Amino acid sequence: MVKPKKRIVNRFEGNPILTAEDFPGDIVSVFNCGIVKKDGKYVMVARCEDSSFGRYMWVCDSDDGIQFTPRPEPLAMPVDNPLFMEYVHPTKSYWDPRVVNLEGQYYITHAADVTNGATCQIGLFKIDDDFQTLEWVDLISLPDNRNGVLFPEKISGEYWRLDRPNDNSFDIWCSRSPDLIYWGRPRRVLSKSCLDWGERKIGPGSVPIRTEQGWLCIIHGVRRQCTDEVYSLGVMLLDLDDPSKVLGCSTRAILAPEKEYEFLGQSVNVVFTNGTILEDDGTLRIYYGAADQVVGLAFARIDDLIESCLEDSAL
């Protein structure tokens, strides 16, 4: 039977957002970024890369969370820590910055492509509230694994993530930790199997958003077009007490590749999510980035995220 058509995430009219026109010198592409809102404006850590494919991490500014202003420079990168450097490395390895206030402290987890790419692991800085000074914590996870995101509170007392590890399976994991550096007790929260649109691997998007029913999680997942892979977005809600707890996830992609930009780019046929921003009024702002070339904004009601779950779970 052929479902009812239903859309529950608009699109910006304006899109793209963000593009490397807007940044000072040779910057020409941006990617996926990680936003907050603080003090009533809107900071935004994007992913760049310039023409010799050296990246940065770079903080852009909003009054509206339309119209954003990089500053002047990219985010100085801690070359005075050994681990780091011997570990990551100043302008390649890392990528997708999800920012999390937490326990007034604002963290960014990124991915880590350690050993010169040869694999990958949840690196953690830790960033002031000017977002000016980064300070890089540790790797906080066993290679092979990537799109580490932290929940925004402690749950009975320990920090939670979610990440998806890069063992062939390409399902969501949740872990837990007493202080951020040791992660243990590894749980399977969503397997790809449940998800036609995320068959080749799925993984977790921006940081959780407690609501009354759930921690509501916007996802990603790949799926095999002829010879292309395709990535989109979806949702799940999990338990507040256990996250290791699937209540619903939708059956639908709720965002997928569209338009032109999401089309055109460095990595064809692309949206992913590393930062959402939820409104007072129940709005749910999703950035994203589209084909590894722009920045997107998309719109939702929080209440149809959860509805989708809960009424049309693919579990």
Contents of the next structure:
Number of protein chains: 2
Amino acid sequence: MVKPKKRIVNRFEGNPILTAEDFPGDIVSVFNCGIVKKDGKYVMVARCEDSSFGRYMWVCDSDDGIQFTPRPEPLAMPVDNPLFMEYVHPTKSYWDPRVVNLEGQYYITHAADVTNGATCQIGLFKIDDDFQTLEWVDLISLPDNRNGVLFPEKISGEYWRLDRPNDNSFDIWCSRSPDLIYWGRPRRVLSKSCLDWGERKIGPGSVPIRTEQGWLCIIHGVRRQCTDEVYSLGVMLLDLDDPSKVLGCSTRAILAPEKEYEFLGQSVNVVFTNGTILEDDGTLRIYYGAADQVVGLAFARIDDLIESCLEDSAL
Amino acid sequence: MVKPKKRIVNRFEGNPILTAEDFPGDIVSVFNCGIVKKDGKYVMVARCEDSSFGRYMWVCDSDDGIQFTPRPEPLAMPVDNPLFMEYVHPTKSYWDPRVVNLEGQYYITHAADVTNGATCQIGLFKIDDDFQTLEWVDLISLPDNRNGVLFPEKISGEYWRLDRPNDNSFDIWCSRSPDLIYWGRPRRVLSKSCLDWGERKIGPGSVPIRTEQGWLCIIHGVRRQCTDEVYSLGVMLLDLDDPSKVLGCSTRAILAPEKEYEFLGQSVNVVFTNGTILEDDGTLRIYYGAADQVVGLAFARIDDLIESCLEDSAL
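Output the form predicted in complex with a further copy of the same chain next; the form predicted on its own has already been displayed.
Below is the entire complex, every chain and molecule, led by the chain shown above.
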């Protein structure tokens, strides 16, 4: 029987909120972006690309979370750090920055393309409170791994992360760490086999959000539709004290490509998020890359997302 | 110009030294084996398979390092450990056990097939001095990774390992750890692009051997010859204080399939080692799996191997 239609994520009607035209210089696309709210203002770290396929992390500021103003220049890479330069090409690496405030320090995790697209590792930066200066910490995974996301606080005395090893399984895993440098006790969190809309790959999205019911995590999934892959968003809820345990995962894709700016771009049929903001009134703002070309915004009620995990779970 | 022939590894003339016939019950192959020397005797942990393709780790004892006697039963897996059972199938997993004595405790690293052959992680056991009881420690890598080898002592205050992530690069990497559980600071040690005989994949072999000149490591490499892959052995020398630095790597394959028992078996054209013993007179015994079918033994002079790394380096 067909379930009733249930739309719990709604697009901002002015989408896309950010495009290449908003940037100075030779920028041809802006899409997957991390974001934090700081002193009531929104600070976005957007992935931009130029016509030579150079990649940049570009900070954009906003008072209302809708109108963003890119700064004059992208973030400078720590090119004076030999380790960074050995592993991470300063403009050719692959970035989907996740930004998190952890014990008062801002961190950025990103997918570092260490071998010209053949393989990827998770890299960790610190960034100062003004989002001006990146400091390279280290690679925190072996290849091939991406979609690394730090939890925003210690859990049971340890730091935790989610990631998506690029093995043949393409599932979501977690690891934990005493210090953000050394990671261990890898556990599979969610298998893609649960999700028809993510039957090829799934991966962590934005930074997990603490709720009374558990860690709410927006995730992405990839399915094959005829000849092409389609990237959609979903949601899962993890145990507060042990995030390796899934309490529920919505059987539905909460956002899937259906607008022209999601269908068409340098990658077709993609919605992908690595940044969300939970407002005090319970609204979740989901910033997402559309078709690897522009940035879109969508809204959801956090309670609806939790309910979808628990009442309509694919587990 | 063709270099002069230089054979620095010589097979034992009575090869193979161990075959399936030497084992009780339904064992159809015995090949890649870890080994230690303890109180003047040789203790081998061999990978065995049965006709249902069940895998076993089987301890075999020897006084002379040539005649090995399998114990009556293979090692019992820690099937009462829920974590082990969740990730590692007790008879269907994939094993290439490396045995090491680290601070008086014996450890076994192995390749744990966590998803029916699709992907692999490095698992860590402890084993008692009598090699009778395995204790599961944890998985120490995310998927997809194998050929995990622990160094036999702390280096610059940390534990170290080599491994071979199964990304698209198939290179040799190292990581370090304060406690054998949490691992970090991943570094590429050697790229397969250096080695024609390992142009497809390379990987760590047996436990690194401390010499005055550096850590001597027997490695394996895979090349494509027409339609099939060929597994050969090589040797590299790493910096004593920082094993992420390669001092030299022999441009030659030191052992490549050339005997019938290396050409033919359930895998054709394979020599692979995960166990060596350095004798007091400077002889290195290389125990190796041949064609994934039987165990062979070869001898080398440690000084010749070091010289081959330094005088004939591919770097």
